[in-house]
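In structure tokens, one chain follows: the form predicted alone.
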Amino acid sequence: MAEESALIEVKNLSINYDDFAALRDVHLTIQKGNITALVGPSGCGKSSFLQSLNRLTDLIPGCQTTGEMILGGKNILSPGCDVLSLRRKVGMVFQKPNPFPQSIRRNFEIPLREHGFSKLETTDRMEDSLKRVGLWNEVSNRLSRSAANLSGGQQQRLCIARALALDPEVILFDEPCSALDPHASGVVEDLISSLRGSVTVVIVTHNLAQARRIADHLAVFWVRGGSGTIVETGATDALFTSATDPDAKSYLTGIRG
């Protein structure tokens, strides 16, 4: 097995919604290839963590994030920092699936010209995206359709390929299978498996089962002193069957949550 090696770390983090503080003190080191979940009750921070690897916080009203995230050696935190360049290599799938209310092939157009790719190109890449997620011969015939006409769980797969064709070096999944099917919930995640070792992935869940089945790593998110923060880290296996911290130790075994 090849040494692993961090794509991304995480120093000192803490995010503030004016005087509320979400996220205080945050470290973690995310590694290159792997899938990382991460874990805890609603209300800890986990998904403004997630939002904060490609500055979406900077979206938000009153929302300030300090530490650092080096990337590439380079603190993507800061104000230099090229936003535009970033949310190419650092790519989002949501919660519930958003595709552009426009055409299949709309849905690549927008990005990929955003980012200067010819039409050529945008051609190419969208095939080969739709192919890595299952969904060409599903939709090759309908690309002028509407996406909005795909079900959901086919609507979750175009967002993960409309990520996809950026090719980026990470993508970020917060609870990609919470509004879906039991069967879509399935495919989806073979999907996210299925990008172990050629993109680094980031996701948040609530199903400590789906963790434990695609995650090599987790981080346990909890709040301590009315701010949340990662409470404990390490490989999936280790941490189901002999995590130390309390709380994390009765998470993980469904006694609290």
The other form holds:
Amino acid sequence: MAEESALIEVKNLSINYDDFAALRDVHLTIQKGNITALVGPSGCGKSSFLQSLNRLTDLIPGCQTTGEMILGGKNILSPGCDVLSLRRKVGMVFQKPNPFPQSIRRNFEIPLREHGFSKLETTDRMEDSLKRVGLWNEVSNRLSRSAANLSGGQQQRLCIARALALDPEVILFDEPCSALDPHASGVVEDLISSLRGSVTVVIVTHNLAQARRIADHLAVFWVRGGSGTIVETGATDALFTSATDPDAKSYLTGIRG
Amino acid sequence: MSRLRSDRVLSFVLNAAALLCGALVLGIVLFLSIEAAPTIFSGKISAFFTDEKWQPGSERDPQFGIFSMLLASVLITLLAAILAVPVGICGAIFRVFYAPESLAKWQDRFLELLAGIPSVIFGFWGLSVIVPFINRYHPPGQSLLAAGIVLALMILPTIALTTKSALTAISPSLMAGAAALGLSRPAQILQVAIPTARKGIAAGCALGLGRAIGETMAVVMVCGNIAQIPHSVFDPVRPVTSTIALEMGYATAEHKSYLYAAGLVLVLMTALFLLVRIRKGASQW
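Starting from the form predicted alone above, please write out the structure of the form predicted in complex with its partner chain.
Now the full complex is given, and it begins with the chain already shown.
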């Protein structure tokens, strides 16, 4: 396990969709350089929580967040927060691979040029991050071909590389393996594991075995009184063997959920 | 009815419908070709491009030069495109990415209404509003410009509505991905949404332009109908379509055959235009 120091402090977070309280009173500390897995049944606010970490919740009409999320001394949720630079620091990889249906090279040029990198830096960063996700040898001779022609697993690794190219502090993964075949899923899982120490990872997964394999910390979400909340957090091994919350215990031991 | 049999019936109906669509196009081209045959096979068709003027009725010196009319058709279409394509695309971008829901609904409704107005009404409106307006600054008013403006209004809804469909068809996850990379709104739209939807947008423009090049009724009312090569947008012009519409009623023999041949040229021009587009659509980045 990497060295412990808090990178993100979530205090009293609640998320509402119009009148519906999706998430209520969530407290969580996310450790720097660690992998934190968010687990729990569907509809308990895991994805909403993840999306509020880079303010992607802003895109959802009627969505309101209250509480505090402190990253680098600043509250992510405050109206004054510079969302564009926040998203540069907090990258995201989605459930379904979503490369831009343009050339592989353009997939890097669009974000990197937008954030002010020169052409030369863009090429360097593209090569570095493609090597980091093990895709360089597969695509180096077809960078000007469409990313849409890659396989699902390759597309997902491209998306991870694209996020890494911006040198983020945190990468959020929203069930990154669930749309992939078992082989590609294994490759992506190993890749996420390899990020430990250099990037802070927060991952939503429905695959408990996966959470157990890769996560340092676990946050178990559950529905309480009609709204999602975190019922237990802790080190992965400890939680799998001795969770105290009855719901978390039965979920993690496979009795329920 | 057994499953197999219902399958066969459906397959037959679908095949027949598909065949009919193809046959119609071929049938029309064939009909035009047969009617134009006397002109084509006698070699007189070269008169289209060698004769200077269009005076088919003249007893002493009948001339059949259609270059000025083809040029007029192309110029009117081009002008309409220059006016309508940017407005249509920008309007659709506003509709999809900026307009509040209530306004967006109204924008759709008005565009659909605009698309449903008969072309004769457009012509009538052009004649009583656009033409006098141009006439105030640059007589006579009936001109290339008037035809271009009226046509632009007619094809605007086609371009705006197809662009809107293409933009709304983009997967939300793609746009969320763009946002998650810290792209600003304009960058999301210009660098991700537009390139992703470009085939649909191109199809909308092609549909609009196809309509523009063949449009007759509105144009005939505002273009001035003088077969000449225009020196400015204020000059009256006469496109191929107007000529066919105005003269087919009384044309006989040779004259009539020339009109059919002109129609054939128009169809070929549209086909060529579509062909270029299909080729372009097929090529990847």
